[in-house]
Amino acid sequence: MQTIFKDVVVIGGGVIGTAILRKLSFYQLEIALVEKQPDLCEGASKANSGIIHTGFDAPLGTIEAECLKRSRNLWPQLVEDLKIPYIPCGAVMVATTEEEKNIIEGKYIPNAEANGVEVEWVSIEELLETNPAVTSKAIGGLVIPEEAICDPFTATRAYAELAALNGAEVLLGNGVVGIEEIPEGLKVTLENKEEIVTKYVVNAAGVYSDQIARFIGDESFLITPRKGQFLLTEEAVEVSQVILPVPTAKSKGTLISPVVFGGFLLGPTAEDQEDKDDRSTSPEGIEQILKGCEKLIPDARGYDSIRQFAGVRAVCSLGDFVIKPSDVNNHMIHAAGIRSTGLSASPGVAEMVGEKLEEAGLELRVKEEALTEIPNLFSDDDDETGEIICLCRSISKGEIINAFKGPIPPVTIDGVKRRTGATLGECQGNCCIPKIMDLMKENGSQQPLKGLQNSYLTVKGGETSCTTN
């Protein structure tokens, strides 16, 4: 088997494995991005709210609050050079009784204004006026007017799509069986048996960033799985804003959050638990997610849910992000620990690893004709193209077309939907996942890829191989 070079091999395909690979591909690297699964943001980065956080309520002096702070920065300009999906709708945080005012009060409000956050409390009429839906029996809220919504999906392949058009390799559904210190630096073998001769390993596994750690010896942190559950609803919530419980000390509790896309989402739950791909709904889960939003949203439990799921957040025994060189190898940089607010995190993570990389010794040269932003790749000028193929979403063939000429295309018809927005209406596929089945098999697609013993997608530079052994 083949070995390959790189300077940089970034391990996990998340919303912070690649923000990371995207930062370093403007640098004049060999890089890779290695992930077990057949596509990008399949664990806890395509199962969440999708709220971008501001960090006001971010612990003071953590690094969460550190890359929270810098990614407030970086957003505006991502947003729009990466073509994400992204509405600053604001978010309140609503007091029901006056011991969570005094909550608020006493700790929010001045979180908020040593993080550097606008905040503003207001009264129950001026919370109604922008939020009808919300119970009359709050006393008030706190509102902070620069949190936002986006998709989450698109950030995360945004990501990747970027780096790849620059350069970067991306290999999925070949997931990493072992790291070997050598003295070029490490030595990663993959599932394929194909390994990878690197300087440095970005380990940004999300749950399983530990057992990464542990292949070098390193046990400093420990990884538990919080489930969380939520459900979808598609009627009508009569709020502009996204609507936050006071948090306790464990989760920041049950939301209703509107999505980008239409509909609004309840949840999530927070369970721990020890199987870390355990990602199943339970009834128990949604009666907590109703019960919790009811007592924000009355008519909550009234709403029709189209959809349900469940991710798995990372929670690190170190009760913070771990961004740092491994005290093991420091040839070894974790991005680790990333619970709740990575996506709001990612372009900060981001900074923060290229930062620890160059101190660790990776010599960082600009590469003047790395691309900044996402191009137009694609026209329809083909009359079949309009035919609409998701009657419920109005997506057309020509969309669907277009995903598997991307950088990165997808292999299964989960990929398809998270990039068309396809069997994610009401009928939930039922009609229109044929048609998609055969647009896969006439595009060249190895769908199913999942399941299929030894195949793997590699991307390099923006074209796409497969190959099954």
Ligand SMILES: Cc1cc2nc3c(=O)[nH]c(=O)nc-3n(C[C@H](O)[C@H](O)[C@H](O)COP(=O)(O)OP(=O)(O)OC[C@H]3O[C@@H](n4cnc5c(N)ncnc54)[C@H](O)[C@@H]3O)c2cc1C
Contents of the next structure:
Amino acid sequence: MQTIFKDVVVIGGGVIGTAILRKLSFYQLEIALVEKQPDLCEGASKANSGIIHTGFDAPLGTIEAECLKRSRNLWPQLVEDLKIPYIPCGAVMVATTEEEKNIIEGKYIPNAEANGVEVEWVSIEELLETNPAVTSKAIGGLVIPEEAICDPFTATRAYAELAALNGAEVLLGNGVVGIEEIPEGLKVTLENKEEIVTKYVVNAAGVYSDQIARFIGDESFLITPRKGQFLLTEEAVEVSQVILPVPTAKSKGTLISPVVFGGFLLGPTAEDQEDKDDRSTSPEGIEQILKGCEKLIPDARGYDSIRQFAGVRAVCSLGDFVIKPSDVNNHMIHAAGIRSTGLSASPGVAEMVGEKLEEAGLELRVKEEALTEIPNLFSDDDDETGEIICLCRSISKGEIINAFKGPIPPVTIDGVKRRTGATLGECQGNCCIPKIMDLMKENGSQQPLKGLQNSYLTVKGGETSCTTN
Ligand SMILES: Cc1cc2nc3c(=O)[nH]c(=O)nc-3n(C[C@H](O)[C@H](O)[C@H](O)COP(=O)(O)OP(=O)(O)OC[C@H]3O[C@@H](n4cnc5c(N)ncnc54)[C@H](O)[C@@H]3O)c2cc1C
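Complement to the form predicted alone: the form predicted together with the named molecule:
Every component of the complex follows; first up is the chain already shown.
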């Protein structure tokens, strides 16, 4: 079985792992990312509220607050470089009682100021002017102008695509099943028995990051899963900002947020569970969302939902992000316990992981020729037919074919959906999925059938190959 040699192997193709891969691709290093699912962004990174949090409410002095602070400065350039759909809509925490107003004044305003985030109290009149759907019983709200929304999948994919264009290797559908300490660093064994000898491993495996740590005998933290259910509506909700409740001692509550591609998200719940992979939705969860949201937006219960889904947060026993070398072996750097704000914090986390790698002994020499922005890979002329495949979202055949030609092509319907927006409209793919499947077949794009054919997808320098063992 083939052995691969690398300077750094990143485990996990979520927003954290890919952000780190991009950062490392700016240096003269041999790097790879290993993801057990057939595509990137299959964990928490695909099922979240898509909010770019400022960290106004982040607990002071935490690693999370520090990563969010660094990220605030990095997002504006990142959005440009990676062409991430992004709307700087702002957010407002709505006070419906005097008690809630006191909590905002006593806790959130001082916390935001200490974290260097601009906030402003607005009257109910000003609040309703921007967000007419909010309850008129509210007494005002705390506006956080710098909060924004973005497409989490584009962010994750673009991080990885830029890294792939800079020479990083992306191994999909091929999880890590073992890590052994060796004199050169660490030896990573993959599901297909391939081995990677690497100087350093970055552990960005989300809810499974504690299991990755256990491979080298590190038991310093435990990750437990916390589910968040959502519902998506395409009704015209009259709000232009993210509408946040005032958290209680028990829960952060449910919010209503515009979505970059249209529609509104209601949720999420916060349900501790044992199963790290359980992303089911339930009538009880949906009821909890509606109950919470109707306190802020009285019409919430009446909205038709086109989709319900759930994501699972990685709750860390240490109560903060874990971004540090393992105490057992400093050739493993943890980027773990990234629970609730990982999308927002991802550029800051990547920066910090780079520093930890350097402190652990990795030499970071800048690669002058590295791309810093995603180039225009396709011209408008590529879409010769103009045929529309997804009628709800007006996604053309050319756009879908271009996705297959991208640096990290999709091998699943979900992958096509997230790269193009097809199937995301009102019919949720009922009309276009058969046509997309035909296009996948015509373009040689098939999901690796793990266990059956044992085939794995590898992307290197923007070139894709599929190996069958
Ligand atoms: C309900 C909900 C709402 C949220 N809302 C927001 C929000 O609005 N804004 C925000 O900033 N953040 C939000 N978050 C948090 C954010 O989604 C997460 O912090 C972030 O996605 C974590 O990214 P990650 O890369 O660490 O984890 P993941 O995205 O879970 O990625 C980890 C990856 O590791 C892979 N993996 C696991 N084990 C192995 C193995 N053995 N080998 C190879 N690969 C492996 C997994 O398959 C997975 O793809 C929310 C989260 C949830 C659940």
